[in-house]
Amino acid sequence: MESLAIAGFGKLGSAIARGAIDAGVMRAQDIVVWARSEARRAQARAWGLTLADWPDLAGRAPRLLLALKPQVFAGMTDPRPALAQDAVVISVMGGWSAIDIGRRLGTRRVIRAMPNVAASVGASVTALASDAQAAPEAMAFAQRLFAAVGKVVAMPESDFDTATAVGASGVGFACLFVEALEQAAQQAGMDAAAAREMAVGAISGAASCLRTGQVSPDELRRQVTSPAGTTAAGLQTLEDGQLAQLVQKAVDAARARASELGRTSA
C-alpha cells in the first residue's frame, strides 16, 4: 500500500507532491494519484508516481490528500468511496469544512489546510487547522507535508475563510497591484520589460525585508518615506483614494464567497 493518495493533480496537487519528494518527506514510489487530464497523468508517470482511478484511489493509502476543485467533490463522493482503514483525510479544498468532508466520506479524521499557488516555488504560506480531530501523528505529517512547500501557520478552522481571502486570494490582489504599477510605469514612457522588473522588484523587495522578521510593514513603510518626498506624495494619493478601505472590501468579498461555497457545498 502507498503512503499517500492524492485526488486531484492540478497545479496545487502536483506542487505539493513535488515539494514533498524534493524535501524527502515522501518517496515517489509511495505516492498514488488520480488525475483528470492525460497531460497530468503523463506528468505523474514521469515523476515515478503510481496512477489509480477514482474511487479506487480513496482506499489505496492511509492518508488521502483532497486537491480537488470544490465544485466537483460532491459528485465524486456520491456514492461514497471506501477509505483505507483508519485513513486520515487532508483537504486543501476551499469552502468544504472538515465536518462536511467527513460526512461525505464517513470519517471524523479530517485535516484542513489552505496553501496558495506559491507552493509551486516552495514559497506558500499554508493555513493548517489546529483543531482537527486527527491523531497527533497525522497532524505532524500534515505539518511536514506543507512545510515542504513553504511556511505553515496553525489556526482554528473558524479562521479559514479569512485565511483563504488573505493568503490565497491575496496572491491575486498582489498581482493586480503589480499590474497597476507596470501600467503606470509604461504610461510614463518606460518599456514593458523594464516596467515589469521594477514593479515586481518593488513587491519582492518589500516581501524580502519583511520576511526577515526584523521590521514590520508599518516600520518599513516609514523607513522608505522621507518627509515631503516621492514616496510620501504617492502614499498620500493612495490614502486619498481609500486604498485600505478598498482592500478591506476585497477581503470581505472573498471571505463571503468562501463562506457561501461552504454553505452550498455540502
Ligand SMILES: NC(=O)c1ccc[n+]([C@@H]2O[C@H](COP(=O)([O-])OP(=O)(O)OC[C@H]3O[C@@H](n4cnc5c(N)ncnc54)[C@H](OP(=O)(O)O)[C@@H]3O)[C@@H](O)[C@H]2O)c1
Second form
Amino acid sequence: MESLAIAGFGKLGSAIARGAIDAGVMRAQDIVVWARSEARRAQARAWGLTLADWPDLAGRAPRLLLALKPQVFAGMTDPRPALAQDAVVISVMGGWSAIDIGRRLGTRRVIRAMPNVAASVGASVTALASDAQAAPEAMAFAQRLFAAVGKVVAMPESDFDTATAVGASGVGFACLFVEALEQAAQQAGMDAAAAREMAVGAISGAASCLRTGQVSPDELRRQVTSPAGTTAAGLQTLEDGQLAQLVQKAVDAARARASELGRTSA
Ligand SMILES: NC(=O)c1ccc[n+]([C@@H]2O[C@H](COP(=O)([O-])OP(=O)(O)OC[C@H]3O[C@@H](n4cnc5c(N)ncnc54)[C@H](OP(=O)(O)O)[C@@H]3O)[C@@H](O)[C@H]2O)c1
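What would the structure be for the form predicted in complex with the ligand, given that what you showed me was the form predicted on its own?
Okay, now the whole complex, with that chain kicking things off.
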C-alpha cells in the first residue's frame, strides 16, 4: 500500500507532491495519484508516481490528500468511496469544512490546510487546523508535508476564512499592488521591463527583509521613511486615500465569500 493518495493533481496537488519529494518527506513510489487529464497523468508518471482511478484511489493509502476542485467533491463522493482503514484525510479544498468532508467520507479524521499558490515555488504560507480530530502522528505528517512547500501556521479551523482571505487571496491583493506600481512607473515614462523589475523588487525586497524576522513591517516602514522625504510623501497619499480601510474591506469581502462558499458546498 502507498503512503499518500492524492486526489486531484492540478496546480496544488502536483506542487505538494513535488515539494514533498524534493524535501525528502515522501518517496515518489509511495505516492498514488488520481488525475483527471492525460497531461496531468503524464506528469505524474514522469515523476515516478503511481496512478489510480477514482474511487479506488481513496482506499489506497492511510493518508488521503484532497486537492480537488471544491465544486466536484460532492459529485465524486456520491456514492461514498471506501477509505483505507483508519485513514486520515487532509484537505486543501476551499469552502469545505472538516465536518462536511467527514460526513461525505464517513470519518471524523479530517485535517484542513489552506496553502497558497506559492507552494509551487516552496514559498507558501499554509494555515493548518490545530483543532482537527486526527491523531498526533497524522498532524505531524501534515506539518511535514506542508513545511515541504513553505511555512506552516497552526490555527483553529474557525480562522480559516480569514486565512483564506489574507494568506491565499492576499497573493492576488499583493499582485494588484505590484501592477499598480508598475503602471505608475510606466506612466512616468519607464519602460515596461524596468517597471516590472522595480515594482516586483520593492515587494520582494520588503518580504525578504521581513522574512529575516529581525524587523517588523512597522519598523521597516519607519526605516525607509525619512521626515519630509519621498516615502513620506507617498505614504501620506496612501493614508489620505484610506488604504488600510480599503484593505480591511477587501479582506472582509474575501472572508464573506469564503464563508458563503462553505455554506453552498455542503
Ligand atoms: N491554487 C491555489 O493557490 C490554491 C490555494 C489554496 C487552496 N486551493 C484549493 O486547492 C484545490 C485545488 O486547486 P488547484 O489550484 O490545484 O486546482 P486545479 O489546478 O484546477 O486542479 C484541481 C484538480 O481537479 C481537477 N478538476 C478541475 N476541474 C474539474 C472538473 N470539472 N471535474 C473533475 N475534476 C476537475 C483537475 O484536473 P486536471 O487539471 O487534470 O484537468 C485537478 O486534478 C481547490 O479546492 C482549491 O480551492 C488552491
